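A single chain comes next, written as structure tokens; it is the form predicted alone.
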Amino acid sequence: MKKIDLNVDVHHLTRIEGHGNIKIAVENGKIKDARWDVVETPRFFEVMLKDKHYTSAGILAARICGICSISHCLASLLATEQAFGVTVPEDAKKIRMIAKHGEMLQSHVLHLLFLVAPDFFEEPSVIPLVERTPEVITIARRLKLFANRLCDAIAGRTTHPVSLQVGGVTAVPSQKELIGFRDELEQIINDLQKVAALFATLQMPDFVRETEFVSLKGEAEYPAMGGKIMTSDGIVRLDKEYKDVTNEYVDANNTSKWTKLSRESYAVGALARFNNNYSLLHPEAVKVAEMFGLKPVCHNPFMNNVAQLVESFHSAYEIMRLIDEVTAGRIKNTMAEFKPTAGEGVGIVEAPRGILFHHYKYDGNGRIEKANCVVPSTQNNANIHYDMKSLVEKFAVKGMTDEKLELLSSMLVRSYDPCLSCSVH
């Protein structure tokens, strides 16, 4: 019987954010190497936040990421508000949530249609799809533009928000503008149905590695901001106990830290939220999950793509609901009155890529004495690494080629939608 020899050496994987490498070596049927290495230059944004005044902390935190800037801003605001004992007005909470769902929608659409879809058409990028599938690209542009415009209207900018501030929001779109977005959502949901129909024709790789899933714990609603932390292994922790969940440590081959809890690694993101909070999804989003046979608890990391699609429907319907509630009456108050005090707070937000933690300690003058941030891709990198070895163990079989294995392992990493520049703090 012929022995299997395979070699995959991807130096800086494309269609992800940041720099990461895949290294796989199989000799005579034995795995010599199977690694996911993050080699992005480290960034020290916790130190950058030190001594910053609370009025600039959220704006600076938003610069950590150009895709999840609203999530980073909101996590920063929640940490500061907890430290100062600020109660945000209900109208402001709803407006913030619209921005949050807008970001979720634009990020998921970007990942699914611009970064993931080319693999299924065996294309190196989305550019060739402009000619091959023009309707799909038109839909992708329309969905992305809608979500970007919504974020721009609510947060003051498409990325790096300015109107989301400690205490609430400083600017609110007019009722006419909000109703205009509400009217557009009928087309947006129709577009999402077409995206679902497209993905229903694509075959997700058949791969399972059991792991632990970590997310916020939904109470009355599918989780987005604040509350308790939960895992699929039955662990529940308070926000201030987040370090007992993340347990960050250093790996010699990575500029990103790794995390673990009950097992050697855990996963965060759309699939984690889906697995832990399925019953709280919008009914129309549940229908989409059923269309793909996606049920909790799913351990196929490639199905994170489908979970993102499910969440896109959920966000679209939530935006619709929130706009209806905000425009039903007069917006009374969107900023709380407060004074900065010495204190400590933890802000948790479900960013598109998973659970995000910001932890600040303030002095009596409203300046940060110490900051800690744990971002989603930091938490996912170890899980990607262990998935990689398991993937090779399953697919290093007769008939597998270097090219096929490179595509499959690349698709595995992309399914997590990693943001490596955020992960290397």
The other form holds:
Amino acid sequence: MKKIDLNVDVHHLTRIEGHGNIKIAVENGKIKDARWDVVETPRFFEVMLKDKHYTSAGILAARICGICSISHCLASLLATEQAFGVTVPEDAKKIRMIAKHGEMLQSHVLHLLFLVAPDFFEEPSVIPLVERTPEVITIARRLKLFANRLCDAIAGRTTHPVSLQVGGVTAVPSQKELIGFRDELEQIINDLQKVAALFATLQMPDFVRETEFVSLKGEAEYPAMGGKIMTSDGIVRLDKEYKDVTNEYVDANNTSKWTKLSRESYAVGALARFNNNYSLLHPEAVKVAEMFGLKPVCHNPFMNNVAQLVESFHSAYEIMRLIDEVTAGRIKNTMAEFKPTAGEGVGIVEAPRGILFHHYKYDGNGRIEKANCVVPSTQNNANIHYDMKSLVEKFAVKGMTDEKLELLSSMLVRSYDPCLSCSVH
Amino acid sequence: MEYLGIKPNKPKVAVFDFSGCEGCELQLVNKEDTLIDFLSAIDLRGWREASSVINDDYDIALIEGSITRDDEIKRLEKIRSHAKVLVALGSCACFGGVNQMKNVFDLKKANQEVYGDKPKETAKVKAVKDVVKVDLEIPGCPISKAEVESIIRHLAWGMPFSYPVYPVCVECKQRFTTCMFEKGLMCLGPITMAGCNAPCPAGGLGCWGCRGPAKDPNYESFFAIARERGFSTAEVNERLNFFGGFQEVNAK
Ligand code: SF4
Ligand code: SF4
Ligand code: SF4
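Mind sharing the form predicted together with its partner chain? What's above is the form predicted alone.
Let's see the whole complex now, leading with the same chain.
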């Protein structure tokens, strides 16, 4: 047999959010090392949230992540509202949900077209694609611009929202503005079809490692905010019991914590939501899944890219439905009256990269006594690490160049769309 | 981008991220309508979040994030030695940002709270200027992309750039936003540097001072207004400390 020696050492992987390293060493066909390590600096958000007044908790929480700041803000608000026993008015809930779907669309498009696509075109970044496939870039810009403008209008700003506040929302776009967005959706869905056609020509690596998928459990709708937690291994838990799911622990080589439940690791994100809540997807989103032969339960992490595409369609149709509902009548009250009380709350949101938990304990004066945040990418890091080993076992030990293995392992990490500064927070 | 048939210099730019949320970097790929113009106005030499091309030959280094671990100091010093112009991008880089709120806590205890008995390396949060010389500061949490574009244009044409000398209130009035103080809410707009187009008062939040002080702010009269409207010294100081831009002052 041919002697197989491999070495991959990626220090600060590119085209992902935050700092992480890949290390693979194969000697004589034997795996000596296959690691994914997150080395991002900790910022200690749980500590900084201490003693914060509820009016500033959401503002601070948003700064955990620049890409999914709306999700962090919403999870923070939900935690506070549960602690205070606030019932948010229906109209405000819908407006928040539009922002939520806007963020999902923005984040998925950013990942698929700006960060993932260059790998398939064998380019180092999206910039050469401006010349090579100008049409794709025009579409990418249009989709992202739409989602960003929508979030700006709904939340006051896409990165670090301003009008999402405890009790509801403090600013609402005009009917005319909302209908304007509604009118653009036809073009947006058309654009998404073209993205789907592009991705249909790309070959996702054929790699499977069975794992457990964790997400919110949708009841009447595909899950987005609040509710029970479920896993593909058959576990269902209440929001208050989230720690029984996440089981965070500290790994010596990682500043991100690791999590596990029924197996050595679990996965969250678009593919987890898809696997656990397939029947609740919009029919047009299901059609896209079928186009790719994507069915639950899929254990190929590279298909998370396709699941994101499927969800982009779902979000576009949901934005359409929500705008229709909000503009059908007159928007009434968007802010609940409440008084801060002592108590605890758990806010759960399906952020673009997966299920996100904020858990606060309040004193009687509206200030946080204790905070805990369990972030999507935190929950994926152990899973990526164990995938890495399996990937090397399946592909590399049969023979592969260092360069090919570096690309494949980098693509594996990117398919999770990891947000590392967020995972460490 | 030509003017009177003269080509501007294409500055060699590299982007680096330290401790932050990467929201400022994200702004650089936002404003999609001018993205292509923006990218063609610069010669992008390195940007880990967006590209696998990393090149040490650059003129302008854009630094995002605050400095909070010793290895970051070494990385930053190396970048400084390569760059002709070093720009602090965003409030984390300019003043430590929200991250500097960690500094009032005992670091050992903070570490224990998050990592239990397996602490991770960390240090007090510093702004970029506390570690190396900074040539230009672009504050904001996040930065305003329109402002960054304007700054890059100025640099490309070799023209000096200057920030607005007026506070956020001026932009707020231009947008016909109802004043937060009239709604009984606090706002740092009167002492904060404009340039963001006042999104936070418009969204009903009020200004939290993420861009730091306006030119020659009249702190005394601001504190007097806040007092008059019933806001305590502690409340005002809490707001001033949020993004780290007002370290020069404290209400008494
Ligand atoms: S200044 Fe704000 S937006 Fe920019 S990196 Fe820091 S926290 Fe993020
Ligand atoms: S809301 Fe704030 S920024 Fe606007 S005018 Fe009033 S004090 Fe000034
Ligand atoms: S209004 Fe104030 S807090 Fe908001 S972006 Fe402007 S300076 Fe920052």
